[in-house]
Each structure stands twice: as C-alpha cells, then as structure tokens.
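First, one chain by itself in structure tokens, the form predicted on its own.
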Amino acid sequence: MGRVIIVSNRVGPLKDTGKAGGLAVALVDVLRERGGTWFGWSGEISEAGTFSEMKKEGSRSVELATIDIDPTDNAEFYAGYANRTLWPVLHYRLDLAEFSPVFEAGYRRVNQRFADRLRPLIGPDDRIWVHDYHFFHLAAELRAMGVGNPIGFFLHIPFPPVDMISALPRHRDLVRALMAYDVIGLQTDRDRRHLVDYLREEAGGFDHGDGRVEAWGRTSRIHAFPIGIDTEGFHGFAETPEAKRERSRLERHLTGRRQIVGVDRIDYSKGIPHRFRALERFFDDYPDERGTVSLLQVAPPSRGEVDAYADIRRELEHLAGHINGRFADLDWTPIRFITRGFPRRGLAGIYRSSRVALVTPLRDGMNLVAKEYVAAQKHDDPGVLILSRFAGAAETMGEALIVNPYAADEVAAAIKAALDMPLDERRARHFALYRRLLEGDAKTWANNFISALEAVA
C-alpha cells in the first residue's frame, strides 16, 4: 500500500500544540498511520513565489513540504479568485462575488504551478488527497502531466445549487476540472445532490445511483463525508489547566449569571449581525431576562484585505455598541465582543462555562464549533446548542434547537427555550448528540475517505 499525499492551502503543524485545529490533528494521524507528505503553501509571500526552494520538515515517514507564493499570486489566486470569487459564490452570496478574468487566470496559474512542484513528490503507489476550494483544478493539471494515481478531493465549504454555481463565468471549466478527481467528498447529502444535479443538467451526466457519476467521459465517485472532531480529546480539553483558568475567570465575571457563547471568524457567512439583532429581540420580548444573561462573542478577524470583511467588522462594532447602549446596567453588559482568538483548550473551558451556544451561520459547510461545544459539556449538567438550519452540522445534529438565523423572533424564542430547558431534557439531547459525535469523529471521517480512495486503486 502506497503513502498518502495530502494537499491543502495551509499545512500542519505536525504536533498538536493546542492551537492547531482538529482537522489538522486528524490529517496528521492519517499520515502517521500510512506514511506520507503534506504539501501546500508555506504562508510566506516572497519574490521567488512558487519557484522558491521547497521547505521540508518532519521525519522520514511523515513530512511537511511547502512553497511560497509571490505578491501577484497572493492578490489574484488567494485574495482574488479564492476569496473574492469562489468563497462568496459557494456560500450563496452572488451579491458579494467579484468576477475578474485576472483573478481567474491567477487561480489557474497557481494550480498549475502547485501541480508542477508536487509532481516529483508522487510515488507510483501513492494516493493523493486534495482539500478545498483553492484547488479545483489541481487534479486536472496533474492528469495533464501523466499522473494516473488515485486522487481525491474534499470540499470543506458548501456546494450551491445549479442556478447559483452557474452564475460563475466559465463554471463548466471549473466543474469539468473537478471531474478529474476519482473521489469527490462533500460535507452533506444536500451538497452532494447539488453537484450531481449540476452534472446531470449542465454536462448531460449520468448518476449510476451507487455514488458513481459519469460526465465529460470521466466517472467519479461522489459521496457525503460529514467531517467530525476528536470528540473524546476535546472533552478532555475542558478539564485541562488552561480550560479551568478560563472558566475561573468567567465565573468571577458572571457572578451567577448565565452565559451564551458564539465563536466564529469575522465572516459574512457566519451571520453574526443577525445573531446580535436576535439577542436584541430577545431582550425586547423577554424583559425579565435583562441582567440575567449575556452573550460572549469571540470573533477573530480574517481576510482583512477584502473590503466585505472590514465592512462587517464595523457593522458588528456598531451593533454591539447600540445594543449595549440600550440595555446595559452599571454591573451588566449584554454583549462582550472579543476580536481575538483563544487556544483550543481555553475555548473548551469557555464552552463548558456557557449555558447556551449560538451557532447560527447563514451558510456553512459543516461548522465544527457546534460539535466542539457539545463535546466540551459536562455530561451531568450540559448546555444547549442552538444551531442554524443552514449549517451542514444540522443534518446530523437534530437534537439541537434548529433555527432559521434570518428570523430574529425564532432565534429569540429558542434562546428563551434553551435557558428554561429542564435538566432531564438537556441531558437527553446532549447524550444523543455526544454519542453521534463519537461515532462520526475526525478519525472515522478521514479513514472513510481514504478507504473510498483506496477502493478506486
């Protein structure tokens, strides 16, 4: 059995420092079990760019291999086509998408250059697993170089309906390149249906009904592989000294009040402004709750070079100020808005101290915050998850309180129901959610995908 080569925009680290996401830990476990290389961008911008010397670290059996990109690639490939074009289109936000031939050419160029640098690392029996929307074209470029190895692709964000993706200029070229992959993984059955519908309607494709879909003379296996977390590991994080320290700090601040928590990157897909407005509606509809509960919103910034992200940060700061101005008292603030991140062990402590989690994206591929919140809870006294119906996680987390994030009154009523929920009901919901997280953890997700790829081989 050959090695596994993982490709993603950002890589590593090989060691779990407590800051690495659960996905990174799961992928490193795959590499350790089978041996292989994790290849991607170094995070550095240099004049040499994709022609830079390849940086390698790790052991003989598991290594990271990274290259730089140059300022033009960063502007056109990363900040441009990936984040100004594909990200909004795939999150159903055509109003925010920028369609530029220059961005598209940069995206194609970087995919070709990454394939060119990856090619010498590929052994004859290796399996290649490519991740996310940065590399739709990578397999097609490798095929053009004569690579016949099994190549799989996993999309971590949504795949939209036909009429949405078809608004993308040269959408057929993009999806046709995707069919160069032998296995295509999506987060949910809904995303899988959208891709299959596109292939049938736009490419005259044929769905064999067993996961195989044929289009443009290629047959790919298209499946939903819902991503998981290290459930037991994250539950253990909530008992670490770092978690206990954050819990102690929060308890001194809360002085017996209950806390609602939200943890999201600042991104228009996360629905944080809608969440703030729903909290305002909650305090309007249930005035007796004023002074008894507050929202802690952790929202580290992302993609600051994209105007839409600067705009949403200003909107959030304005909304938080408006709501706090309306309702705050001398010893109570309705919203605490923190724009910095926390290590994962510290987050586990914050989750455990929170009676309610608001995970209310407008559109999300999966949303692992929902799963981490459930995993961090005390089994005998758990909190309640309020989850957007438009998060991929809602497909397998039906015991959460499922809401429409656009309906402020519905979210407000769910907050009230969560705060008033009896302990027996909280335990029953938590038990069902936690058991399913154990069954579909990150290791299971990774092994299921690799097994599908090896079945092709």
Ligand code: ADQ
Given for the second form:
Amino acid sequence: MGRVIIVSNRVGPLKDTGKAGGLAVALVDVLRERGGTWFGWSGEISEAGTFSEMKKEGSRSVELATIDIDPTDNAEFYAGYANRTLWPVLHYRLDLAEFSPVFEAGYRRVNQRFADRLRPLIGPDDRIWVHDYHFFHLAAELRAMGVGNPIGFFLHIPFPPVDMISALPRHRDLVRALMAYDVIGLQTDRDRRHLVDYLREEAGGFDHGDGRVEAWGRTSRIHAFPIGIDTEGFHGFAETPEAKRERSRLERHLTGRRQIVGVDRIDYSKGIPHRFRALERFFDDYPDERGTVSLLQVAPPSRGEVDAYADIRRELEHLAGHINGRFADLDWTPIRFITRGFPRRGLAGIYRSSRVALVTPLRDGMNLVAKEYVAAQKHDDPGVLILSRFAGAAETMGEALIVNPYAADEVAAAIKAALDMPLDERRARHFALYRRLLEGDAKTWANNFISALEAVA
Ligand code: ADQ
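Alternate state requested, the form predicted together with this ligand (shown: the form predicted on its own):
Let's see the whole complex now, leading with the same chain.
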C-alpha cells in the first residue's frame, strides 16, 4: 500500500495542542497508519510566495510540508476567489458574491503553483487526498504534469443546485476541473445530487447508478461521506478538569438559570442574526421565560478583511445591545456575546453546562458544533439540540428539533419545547443521536474515503 498525501489550505497540527479539531486528528491518524505528507499553505505571506523554500516538520514517515503565498495571491486567491466568490456561491449567497476575472486568474495561478510544488513529493504508489474549495483545479493541474496517481477530493462546504452554481462565470471550467479527480466526496446526499444533476444537465453526463458518473469523457466516483467528530474523545473532554473549571465558572454566574449555547465562527452562513431575532421572539411569545434562561453566544471573528464579515459583526453587536436593552434586568442579561475562541476541553465544558444548543445556520456543509454538543452531553441528563434543516448534519440527526432558521416563531417554539422537554424524551433523543455519532465518527469518515480511493487504484 502506498503512502497518503493530504493537501489542504491550512495544515496540521501533527501533535495535539488542545486546539486541533477532530478532523485534524483523524487526518493525522491516516498519515500515521500509512505514512505520508500533509501539504498546504504555511499561513505566511511573503514576497517569495509560492516560490519560497518548502518548510518541513515532523518525521520522514509523517511530515508537514508548507509553502508561503505572496500578497497578490492572498488578495486574489484566498481573500478573493476562495472567500469572496466560491464561499458565497456555494452557500447559496449570490447576493454577496463578487465576480472578478482577476480573482479567478489568481485562483488558477495558485492551484497551478501548488501542483508544481507538490509534484516532486509524489511517489509512484502514493494516494493523494485534496480538501476543499481552495483546490478545485489541483488534480487537473497535476494530470497536465503527467501525474497518474489516484487523486480524491472532499468538499467540506455545500454544493448548490444547478441554477445557483451556473450563475458563476465560467462555471463549466470549475466543474470540469473537478472531474480530473478519481473520487469526489460531498458531505450529504443532497450535495451529491446537486453535482450529479449539474453534470447531467450542463455536460450531458451519465450516472451509472453505482457511484460512477461520466462527463466530458472522464469517469469519477461521486459519493457522500458525511464527516464526523472524535465522538468518544469529545465526550471524554467534557469530564476533564479544564471542562469542569469552565462549568463551575458558568454555574456560579447562572445561579440556577438555564443556558442556551451558540458556537460559531462569525460568518453570514451561520445565521447568527436570525438566531438573535428568534430569541427576541421567544421572550415576546413566552414572557414568563424572561429571566429564566439566557443565550451564551461564542463567536470568534474570521476573515475580517472581507467586508461582509465586518458588517455581520457590527450587526450582531447592535442586535445583542438592542435585545439586552429591551429585556435585561439588574441581575439578568438575555444574551452574552463572547468573540473569542476556547480550547476544546473548555468548550466541551461549556456545551455540557448548556441545556439547549441553537445550531441554526442558513446553509452549512455539515456543522460539527451540532455533533460536538451532542457528544459532550451527560448521558443520563442530556441537553436538547435545535438544528437547522439547512445544515448538512440534519440529514443524519433527525432526533434533534429540526427548524427553519428563517422562521423566528418556529425557532422560538422549538426553544420552548426544548426547555420543557421531559427527561425521558431528552434521553431517548440523545441516545439515538449519540449512537449514530459513534458509528459515523471522524475516523470512520477518513477510512471510508481512503477505501474509496484504494478501490480506484
Ligand atoms: P466551519 O464552517 O468552520 O467548517 P463547523 O463544522 O461548525 O464549521 O466547525 C467549526 C469548528 O470550530 C468546530 O469544531 C468548533 O468547535 C470550532 N469552534 C467554533 N467556534 C469556536 C470557539 N469559539 N472556540 C473554539 N472552537 C470553536 C467547515 C464547513 C462545515 C463543516 C466543516 C468540516 O463550513 O460545514 O462541517 O468544515 O467539514
């Protein structure tokens, strides 16, 4: 069996620093079992850019290899096409997408440069696994250089319906490049259907019905591989001293009141303003609940250089101020809004202290927060997950209270139902969800993908 080469925009870490998510841990496990390299961007912006010396860390059997990008690459590829064009289009937000031939050319250039630097690292029996929307063109570039190894691609974010993706200028170039991959993984069956519909309608493609789809003279295997977390590991996090410390800090503050939690990067796809408005609606519709429950929203900022992200942060500060101004009392604040990250063990403690989680994205590839919240619960006294129907996670987490995040009254009613839910029902729902999280954990996800890639070889 050959080694595995993983490619993603950001890499690692190889060692558990307390900050790495289950995804990084599962990928490092694959590298440890098979031997291999994780290749990507160093996170540094330098004049030499993709021509910079390759930085290596780790051992020969498991190593990280990274290169820089230059300021133009950062503006056109990363902040440009990846985050201002593809991210909004793939999250169904054509209204926020910027279409610029300059961004697009920068994206193609950086994909070509990454292929060029990756090429010498590839051995004859290696399998290559590329991650996410930064690298649609990578396999096509590698093929043009004569690389014949099995190459797989996993898209962490949604693949939208044909009418949406076809609003992207030169969308055919993008999807055609995808067909240079042997295996294409999506988060859900819905995303898979959208891609296959596109190939049929726009490229006269043919679906063999067994996972193989043919288009533009190439055959790829297209499957849903719903991503999971390290379920048992995360459950254990909630029992650690770090988690207990955060819980006792919270409980001192809550003084017997119940807590609802929201945890998201600040991003317009996550529906945080809609969530705040739903909470306002809840206190309007159920005035007796004022003073009995509060929302803790933990939301580290991301991509501050993109205007839409700065706008949403301002909107959230305004909304939290408005709602707190309306309802707060001397000894109670309805919304606490914390804009920073927490170490994972501490986060597990925050989840465990929360009777309800509000995971209400307007669109999300999967949403790991939903899974982490369930994993962190105490089995004999679990909290209740309220989950948007538009998160990929909803496809396999039907025992959550599934809501339409646009309908404030519906979310408000779900909050009420969650707070009033009897213990028996909470346990029954939790048991079903937790069991499915064990079956579909991060390790299983990674192994399933690698097996599909092996089958091609
Ligand atoms: P994201 O959009 O980043 O991921 P998500 O799946 O929710 O969304 O993962 C976020 C991760 O960051 C979680 O592990 C969460 O615990 C962590 N996190 C968020 N806020 C934090 C905080 N304040 N402190 C500490 N940790 C925090 C993309 C796609 C998703 C897809 C994942 C994985 O957008 O749809 O589920 O990749 O494929």
